[in-house]
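Just the one chain here, laid out as structure tokens, in the form predicted on its own.
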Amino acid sequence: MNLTVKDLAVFTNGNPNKKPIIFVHGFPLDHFMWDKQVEFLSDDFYCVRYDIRGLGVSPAGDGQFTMESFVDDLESVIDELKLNKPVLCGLSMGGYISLRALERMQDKFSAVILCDTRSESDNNEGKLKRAAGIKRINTEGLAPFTKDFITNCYGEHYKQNNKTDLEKRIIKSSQFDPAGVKGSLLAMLGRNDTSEFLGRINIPALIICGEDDALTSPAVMKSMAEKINGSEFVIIKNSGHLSPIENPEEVNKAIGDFLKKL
């Protein structure tokens, strides 16, 4: 079912009377990245996805985004759909949104799944890299930036064995509104550091990381997991930064095992 909440494109699968789980996608992707997880879970859970503002088919508006405005959007979806303590699942930028959402309103959620993400804010080098990305989009257009960024997200195993799917993903993201992609870069560049909050997370947490993730390494994510009391940490084989796409079977097993314990 497709809905609109605050002009955001929202997509639901499963029975609204069952336990809700809300998925927050990565950059520069859209809600389709969670297809395999929704297919796996929709018989037993009410699965809610949405395109982050400015990405997918959610409009960019003026493109002046902050991490706070992204969390506002997430809260609006939860409130509008009257989701009762959903499980929160975010990847990469979706993980940044999820961590800040927990910091602001942890009592709205029953559990959290963080995939290929980090709690630290960008250091100076990272900020300059985001700024360079915005400049590149302004000077060269969106397609060259998108091709390089997305290619770097995937691990070698996926790139070697799924060249057609990789190319389709690059083409699709290259068609997003450049203002939305640049706005997301601004939001990530300006986000706050949630590391100090990790020790105050008091809901069940699953931390998932691709073994070949070049953007948020297993060492980085293991360190984050160790700061969250009682969290589970799972490394996904043959995966880079987009483990739910690259190895959905292992990710689904990890998520399924985690959800059974709730």
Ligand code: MLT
Contents of the next structure:
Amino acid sequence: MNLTVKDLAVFTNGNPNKKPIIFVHGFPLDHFMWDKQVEFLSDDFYCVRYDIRGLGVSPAGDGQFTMESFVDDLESVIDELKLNKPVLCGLSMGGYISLRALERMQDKFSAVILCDTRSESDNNEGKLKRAAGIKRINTEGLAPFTKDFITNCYGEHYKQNNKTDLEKRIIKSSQFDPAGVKGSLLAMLGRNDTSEFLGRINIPALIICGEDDALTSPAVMKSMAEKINGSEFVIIKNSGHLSPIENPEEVNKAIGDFLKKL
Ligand code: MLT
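Please could you give me the other form, the form predicted together with the named molecule, since above is the form predicted on its own?
Below is the whole assembly, all chains and molecules, this chain first.
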């Protein structure tokens, strides 16, 4: 961590005078998930990552989060670091935060990259699954929940070829504060639906989806991309829900090509 903003752990790489990109990670992960993108981009861009409140090393506090409070946190990081019109890049829960941030304050951003995410809020089945997750964490502890959740995120290709890495990531997330993980589940359960806003996105948008994403399928993401004027839609081979980790080469190429055109 190189600085804190309102208790949030913030990590910066690159020259602050270059164009900023702010990365918002998925659940139940932390800023590490963007390592390969930051490695690729930090010579030419000012890369800013942070651990979402309650995950990674950002403290959970009372664990009472909403999607609104997550967007407030994102805004605090942007304001505190005086980022001028950053590119916003979010994956899955980070995408929910990004979409709501655009709905609230699109003018603050110059472009958006949405990876493996959706604009719809949770349906009844989804809400009950979140509630079952919270109950499981309360009764069995965090480790079995993170093991199943994270394993389900990855595609078969990654799982077959990166067993040690997968284990390490599960162990890391199992050490998060359970109050923070449960707080994120509640924030996702209670988030608003941003679908109606998609047609009003007026900044360049890149939509990225792993071909084997079991949580936000290519069909769901293609339909989202079609509602965003002029957006680009890229499918990533050999990847499930965590495309920036599973196939960083293809994701970096898509992001690099997109950023060149801005
Ligand atoms: C994520 O990757 O952030 C989660 O899968 C999002 C979710 O559970 O809806």
